[in-house]
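As structure tokens, one chain now follows by itself in the form predicted alone.
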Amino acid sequence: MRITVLGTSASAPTKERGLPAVFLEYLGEGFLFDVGEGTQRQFMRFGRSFMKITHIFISHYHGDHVFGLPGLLSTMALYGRQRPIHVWVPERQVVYVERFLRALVPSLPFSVEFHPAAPGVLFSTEGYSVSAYALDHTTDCLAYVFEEAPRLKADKEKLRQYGLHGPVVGRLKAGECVDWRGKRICPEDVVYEKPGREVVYVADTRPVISNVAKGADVLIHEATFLESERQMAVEKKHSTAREAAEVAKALGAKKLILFHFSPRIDDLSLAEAEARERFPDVVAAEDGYTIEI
């Protein structure tokens, strides 16, 4: 699971930073979060490929989280994709999206999916879930989780105390119980369930706890402000970077990444240690910062 941050600017870009968009690559799959203006050329930039893309989660409307939509499809035509995309937009919003798109791309040769967003699990496949969350931003505004499957794992101590390899092993993950060496071994005995890994995905809003993203592994959350503009935090409904951090220290986070830096930030270490004061394992994003998880 490889996490690249391509755009960390709010509301415009500047010369170092562009706009809106995180990329998770998982098994083959590729899945973007906002895809602000430009958004293509970060792929470019940063070695990525746009083409893995299969969904697309737009967190809002507002325009440096969805301009970036209409080229990036473009940019795709081009590049012969035959594959449909998934766009997946808060409910009340998405036929806004969806006009704004065909309104400048009338025609693809691949098919765009457009799929209301609302709190809850969207979607599950047999190796991982996506679910929203509501946001406290100037209009709807939804965060996206990212969960992997719990995995069956063998306890390997306890493999090498019953002498325990093969295909037995296979079988006692699958449930079975077996007959080995005079005993009657269960999978209780060795198997256990490893949590499976978990993304978080905040964009515009004041600071939101929520059970959906508890434990995540990695928070990825907006710092559009520091600690001395809190009050303009308020009325525009947005988080300074130490709130960001009280969030991830509410939520039993692993590891906080913060993007979405107002162009006045030009030095983000402010906003790194203004952030480490409440929470220890962060990082204010360039833009390309990547972690695997």
Given for the second form:
Number of protein chains: 2
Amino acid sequence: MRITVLGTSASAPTKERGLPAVFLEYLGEGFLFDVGEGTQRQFMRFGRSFMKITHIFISHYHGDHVFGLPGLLSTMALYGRQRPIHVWVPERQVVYVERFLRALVPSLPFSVEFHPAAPGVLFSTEGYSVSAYALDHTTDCLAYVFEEAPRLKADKEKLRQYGLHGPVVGRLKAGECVDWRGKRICPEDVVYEKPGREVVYVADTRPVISNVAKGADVLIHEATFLESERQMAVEKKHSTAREAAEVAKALGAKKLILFHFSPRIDDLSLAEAEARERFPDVVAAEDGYTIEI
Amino acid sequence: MRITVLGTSASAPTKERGLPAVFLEYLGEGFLFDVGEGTQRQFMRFGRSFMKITHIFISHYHGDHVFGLPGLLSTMALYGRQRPIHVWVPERQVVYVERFLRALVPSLPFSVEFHPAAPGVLFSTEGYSVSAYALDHTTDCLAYVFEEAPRLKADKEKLRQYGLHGPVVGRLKAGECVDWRGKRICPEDVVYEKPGREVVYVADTRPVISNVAKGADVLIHEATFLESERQMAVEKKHSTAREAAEVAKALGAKKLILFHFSPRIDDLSLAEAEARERFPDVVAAEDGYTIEI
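Structure of the form predicted together with another copy of the chain, please, following the form predicted alone?
Time for the whole complex; same chain goes first.
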């Protein structure tokens, strides 16, 4: 599973930073969270393929999070995309996103399937689920949670103790009890459930603690302001870097990635430093920041 | 007068090249020709101020030439713009551009004044005029011609001969005859008309020769394809680099700037070389290419 933070600026780009877009690659699927203006070019700049996108999740209908959508889809068409793409948008905003897309791109050679997103599980497969929860911004805004399904693993030490090997291990993982060398062995004897990995994407918001996001392996959280501008964060319904760290701590996250910085923040080490006072494993992402988990 | 070619790619950006946008700065005014996705960031990258834009001219309503408009205007608002901005669009396409802009940006703290553009003079001031002429593309597409008014200049050598200096020179340039050291001197004795500078912007088109563009100091012309792909240029209603050079020659242009290259052209020296066989003073512009005239 690879996460690439393609754009880290808030509201407007800067010379160094593009607008919000985070790309999660997982077993042949590609999940793009937000699509600020210039996202297609950020894919190129950082050597990622936008043709691999299968789902797009829009946190909210503010320009800096969606203006890159029509160009991205047009360029996919130019490069021959035919398979459908799924676009999730907070439910009351679907009509606006569809309207602006159709105004710009009347037709595409592939299907763009819009889905209304609301708090709860959006969809799930055998391997993972994607959920949303409500944030606290100036308009409807959703956090998205990608959660891998728990996986059954055989405890290697126990397999050795029983002398188990071969297809019988698969049967145990499938839930069967087996007779093996005169003993009856059941799944609970050797099989355990390994929790799936969890990635949480939190765009524009005041700090929100949600059970849905508990225990995230990676929390990607906005940090529009520094603590010295807390008042502005409150007024504009954003978070400071320190507040993002407090959220990470409250959620029991393993790692925190800060992004969505005001263009006025030149030196990201300030954001990182004030967050680290509350939460140790934090990085203030530059464009292109990549992590494999 | 300074021209900056902000984006030089056609249809889709590449890692190195942004989408079409050319910025002409002239005596406190700023004329932007086309505004592909990412234009606001190209301004930042090349140290130009988008707050100086007074007029935007859209060649035609295709995504790669307009998708940067909503983000650009939104960012202007963020940075406190209040004065109106004028946007010229081929007349039958105004409704679409307005519609898509309003769908994305319902309100702005400054006025966006849309003007229908058609072949002929669009507007003129004492100092310059902007005209348009029809191109030959798959949809209505206009070339734009910025033409400085002719300026009256006093011939320095003749001033010296007559011993003329001071306010009397201004009176001569204003059209008065003057009595000077016992002689009657009239404007035609010392004043001549210097033609204004002319810049022509030609986006997507098959080659078109227009009298309106004759004698351009700078012709900025699309060169989507190389001559080896002439057939594609014909089918898709674009020009090859060599064809652009032939247009420059037929128009008697002084300098040719090629831009709007297919993403498949890696090596711009090929475009430049084939154009130079037809027209000597040519440059295949990289993003950020700047010329002062």
